[in-house]
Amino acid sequence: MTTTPVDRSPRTAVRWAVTQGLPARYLDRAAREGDLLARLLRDPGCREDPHPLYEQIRARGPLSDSSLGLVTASHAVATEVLRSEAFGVGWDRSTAPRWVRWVLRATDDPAASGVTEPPSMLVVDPPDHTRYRRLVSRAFTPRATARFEPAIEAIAGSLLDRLDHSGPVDLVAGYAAPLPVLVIADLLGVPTDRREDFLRWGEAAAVSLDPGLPWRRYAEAAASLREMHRFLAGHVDRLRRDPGDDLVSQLVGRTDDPLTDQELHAVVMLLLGAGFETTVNLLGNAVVALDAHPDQRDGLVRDPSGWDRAVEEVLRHDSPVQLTGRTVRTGTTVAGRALPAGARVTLLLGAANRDPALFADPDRFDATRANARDHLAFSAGIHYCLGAGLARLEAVGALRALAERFPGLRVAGTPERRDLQTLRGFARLPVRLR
């Protein structure tokens, strides 16, 4: 049994108590003052069904007050702060107070950093977001991403194989897991003999997305960044000895507009991340409902033409990414109110894929639905999510596969949701495959 690492070291605890310690205990005292959004973020139960809560933050109108600064569950205004110029995703730290600034640069390691910090272009804007979305779009292209059908196909055949049939087994662990990591692995030319790895470090910068995490939880994400850390350091010289055809090597061969060591890494771990996390959590929620509406997976078993609008469906339904921020650049107006610049936005993606000015019925999952692709889950704007395309195909495949190979498959027990909030999944899915 491998033991997961934790990183005591003295800077890594200082900076996790001022960039999740102190917000925790706001978090937690504010949740207890009866806000709304603190509670989202702090109340165990909110992560198992955050829905009821979202309904109560939706009838507070299309943008309102909480403890982090505005929120909203309106789909209409989600898309408008998404789309608009007016916003970025950056945080200015000139706008925190001089103590917490002087904390923050003598405990910047980019060593131990992850996909919440710069050059990450989940937390940057144009330009910098321009030129290292340009550098690696074309790996994303329509066409680029239809290579690996194939590759998934075949994937999905061989784990299908090792499946255990005496019993109930973790589907998680099993498939939908491991489909992703060897995907991303051919995408990025690492081994696949290393995919335990990528499953964790995919974790850490799973985890790191959420605000005030315990010190455990903190200490073992930043431990398992450091290693991917060094592994991409060794991974990125090898390729410029004997590169391949991969992304990284098209990256680190680049002689116009290179990138920086760290900033390779930066885009090789949010591909990681974003590629593994949203498919595997995809996975877990298209088969946890479609095993409550039978109906509809039969229908599906009959037909395998409809997966790709399922695929949307569920997207839209039990959305992988539940929420994300946005901070106001230049001073504008949504939803009728003057928002000046440093206001913050929390979207609930979630919720807003549930607004029924939208979509009719809004809490009954419907594999036919007509505009389900009208989901906010791969966000919109110039942060759509790059790799969409790529989620789609292996989540199209890996579920046809799995029903045409286990049409009798049914959950068998209490599958156990993650404890995570900003991303919304399954750790653990019991089946019987027939």
Second form
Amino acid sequence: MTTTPVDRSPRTAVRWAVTQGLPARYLDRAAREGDLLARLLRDPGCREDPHPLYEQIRARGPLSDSSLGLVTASHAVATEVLRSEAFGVGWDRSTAPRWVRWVLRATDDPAASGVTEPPSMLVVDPPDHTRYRRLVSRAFTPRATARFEPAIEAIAGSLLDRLDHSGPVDLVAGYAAPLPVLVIADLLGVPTDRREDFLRWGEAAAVSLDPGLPWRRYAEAAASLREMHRFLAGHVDRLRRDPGDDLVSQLVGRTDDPLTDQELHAVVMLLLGAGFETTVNLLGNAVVALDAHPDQRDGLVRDPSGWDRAVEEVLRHDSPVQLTGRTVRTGTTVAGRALPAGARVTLLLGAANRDPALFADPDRFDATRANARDHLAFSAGIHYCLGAGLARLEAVGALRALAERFPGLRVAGTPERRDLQTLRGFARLPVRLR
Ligand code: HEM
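Right, and the form predicted together with protoporphyrin IX containing FE of this protein, after the form predicted on its own?
What follows is the entire complex, opening with the chain shown before.
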């Protein structure tokens, strides 16, 4: 068993204090004063089921005020914001107080940067975003994605072979987590013996999406990110000398418009960060939803052609990414409100996906729902999930294989939710295979 490294350097501690510690105190105070978004982000009681709080936010109108700017639970407003050129993802540091800007500059550390810091595609606006996205999207065309189907089937089969039938097993550790890691390792040309490291690094990337992290989790994530950057430096060098047919080899081999090493690291880090825990969560959420609706699960066992639609319904009903945010770049009007440049809007994707204006009886899980695919679980607009096709292929392949092999699978005990707010899924999922 490996112990989790911790980065306790003074630089990391100062950066934590400014980027996490202070926001956490601010949010805690706002939560105590009744701010709904702050409660959502800080109150562990909302982890199990954020939907009652989402409904309170929805009741305040399509766009309401919060301690962190504006917030919406509306599908129509979230879609409009995500698709609007008036909004960007970048946070403009120049709006922060001078001392904060100074501390951030002094503690910037590219060797420990994660998916929420530039040049990660997720947090940069055009023209940089357009450039990164163009370079990487070739690996995610429908044809390129379809090539993963046999690999997904083989990986699912071999993981299922290894599951212990004698008692309850943790389906996250034994199946839902290793499957996407092995797929991403394949995509990135990483040797599969680094799987354990990838699991840890992927978790660090996921954790760093939440605001106001406690010191210990931040320091662990920083150490893991640092380790991953070190690994990537060697990996990139190796592939420069001896390229394979993976995405990283294609990117390092480019002579026109080449990426810098830092940009390359950011791309790889994001593919792991965005593509790993999200897919783990989708698989876990699907198993739990279907366990709660045995008639629907039995229907899928009888007719596996329904899996595509069922996966869309899981994405809608229990979205692996619950929220994201945008900043106004140029003054605009949304839902009748004039928003100045710099205004921040939090988009509650998980709530938008249960908007009764679009989805009939939205809290009901219905694996045959005709318009489930209208969800925003993969976002919309220019940052629409690049790996959506791959995630769908993985989920349908993995869930179908699981149901075929173990049609009598049942959740055995209480699944344990991840202690995260942005990403939603299970850390442990005990099941009995038959
Ligand atoms: C169930 C699985 C997944 C879910 C729910 C999901 C969800 C999302 C969401 C919501 C965003 C956009 C966030 C925003 O607009 O601020 C996003 C972006 C992204 N996702 Fe996924 N994702 C999943 C799987 C994957 C996979 C498998 C990959 C690739 C291996 C991937 C790669 C990316 C990338 C590169 C971006 C950034 C796109 C950009 O900024 O232009 N995702 N994902």
